[in-house]
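Only one chain is included here, represented as structure tokens and corresponding to the form predicted in complex with the partner chain.
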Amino acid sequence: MNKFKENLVGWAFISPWVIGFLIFTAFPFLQSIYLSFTRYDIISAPQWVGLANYRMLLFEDELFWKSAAVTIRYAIISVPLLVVAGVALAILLNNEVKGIAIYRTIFYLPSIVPTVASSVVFLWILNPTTGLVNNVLRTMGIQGPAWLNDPTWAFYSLIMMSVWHVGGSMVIYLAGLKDIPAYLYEAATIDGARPWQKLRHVTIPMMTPVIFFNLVMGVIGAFQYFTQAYVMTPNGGPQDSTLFYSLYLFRRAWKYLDMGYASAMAWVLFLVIVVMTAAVFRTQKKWVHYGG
């Protein structure tokens, strides 16, 4: 095949993606920059308002800051918690004991339960009087809180639910553990390393690329957290304690038809995600070990 024809065939193969990208990503992406400087309600044409949306959300909108705080707090607590829980569980499940495959299945299953279903189930098990969680606590002599009805605990109810889904990342960590060459452990044993020293100097360093991957995906996901909050606390929870950024953005867009404002919010979110991801990438050199 000559060079020209090869180029043509190559572009022909990727053309579906290129066309889809232009229609459903690139053009909407550019359009939303423009919309963020307008007042727009979908029905009538957008009206240019300059920086008014940005000025309002940064200086006049308390709920913008409130929802940003809820989301950042969620990212700061849930992302590291899930990394630690996921790695710990994977290490535990990497042992060769009888029935380990059954254990792995049990811990993995919650992560494939559809989000809407697990949200409905958690609403029920967190019921303050007849719920499973408070009944278990009652057996241990503890009076459980009102969970989703309580301004302090509603947020932690959602954290708890995210930990319940830890199986999804556990599987990735487990695959990472399986990739650690056995000779590293043999060498450590010969050097007289104790189990916790092997963990500290072999397992954890070798796992850092996988941890890094999960950290990046976790941060990106946490900032877009929506469905669980929408299903469980459609109004943002008691005292807006679970008014996540995306939930507030959705309310602005579809309840108030404030599409220009919502676009400005989306752009702020996008920039924050870019900055956060870049920040995580910058720390990479300090702690991520590639190719043992």
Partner chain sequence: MINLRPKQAVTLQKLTIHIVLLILCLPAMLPLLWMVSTSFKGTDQLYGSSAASGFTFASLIPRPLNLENYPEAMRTVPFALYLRNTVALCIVTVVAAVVSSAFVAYGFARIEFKGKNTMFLLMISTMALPGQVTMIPVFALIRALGWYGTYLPMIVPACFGSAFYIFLLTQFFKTLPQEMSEAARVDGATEWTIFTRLVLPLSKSALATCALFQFMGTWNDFFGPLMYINDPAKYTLAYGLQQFLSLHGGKWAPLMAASTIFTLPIIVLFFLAQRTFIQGIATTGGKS
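Starting from the form predicted in complex with the partner chain shown above, please give the structure in the form predicted on its own.
Next comes a single chain, given without company.
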């Protein structure tokens, strides 16, 4: 009886969270499954259409495949780039030199700036006429591109902006570097290993669990990329060059009020992320080294 009372008290304490989760997370999550098989515009009642939404997605909607291609392209370029940049930056900032704490803070600060605020700043930085980047290029005699107004450069402008937020993953890599036992480097030094050999045979292998974590989170984040694209190129950029999948999903849901179709898109995205994450997990046995 006492144990029952203890459990009851525990459930009473967590009940606000449980109720909130059931109402605001679990119910909408399950409801979206049903809505993905309907035609629903919020105003009128859902009408069952079966697999019509999914059939239209896969076989009739050109923008679906175009937005999927933009998102996959972004994931292929940005995720490895962020991993390499994060590891390289962490290695540089792992050196104990005077003022290193200040340098670490400077590189970390962009990752805590609100996404909308940083997007607005980059709208000014990449302005083709008055922006900082093109003004600097002009001083060197180079005519800068139109950036977000150019179908070729708009996509890479968002890639460039994503690298600016590398400080968040850098901190995690830095923590991983601090966890590498010093005796491994000492043994490598005794064996005559050079700095590059230590990096290749000691640092990188011991960092693979941290790299794996950031890789998984990067893949999940890349497929859900939305805020920066929405703020900087709300219409999908010139010639739909920045029409990311989540941006197109948002447009179908809130511009056209096609909630049934948007729910189907959301579930396709969910399944793709699950498959991609599972694929990354299957590779870890071949390259991730766990010290134990």
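Residue numbers count along the first chain shown, from 1. A quick note: this is a predicted structure, and the numbers were derived from the prediction, not measured. Under this definition, the rigid core comprises the largest set of C-alpha atoms superposing within 1.5 Å between the forms.
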* **Residue shift check between the two forms, rigid core fit, Thr283 Cα at least 2 Å** => no
* Asked: Against the rigid core, is the Cα displacement of Phe270 between the two forms at least 2 Å?
  -> no
* **Per-residue C-alpha deviation between the two forms [Ile14; rigid core superposition; Å]** => 5.4
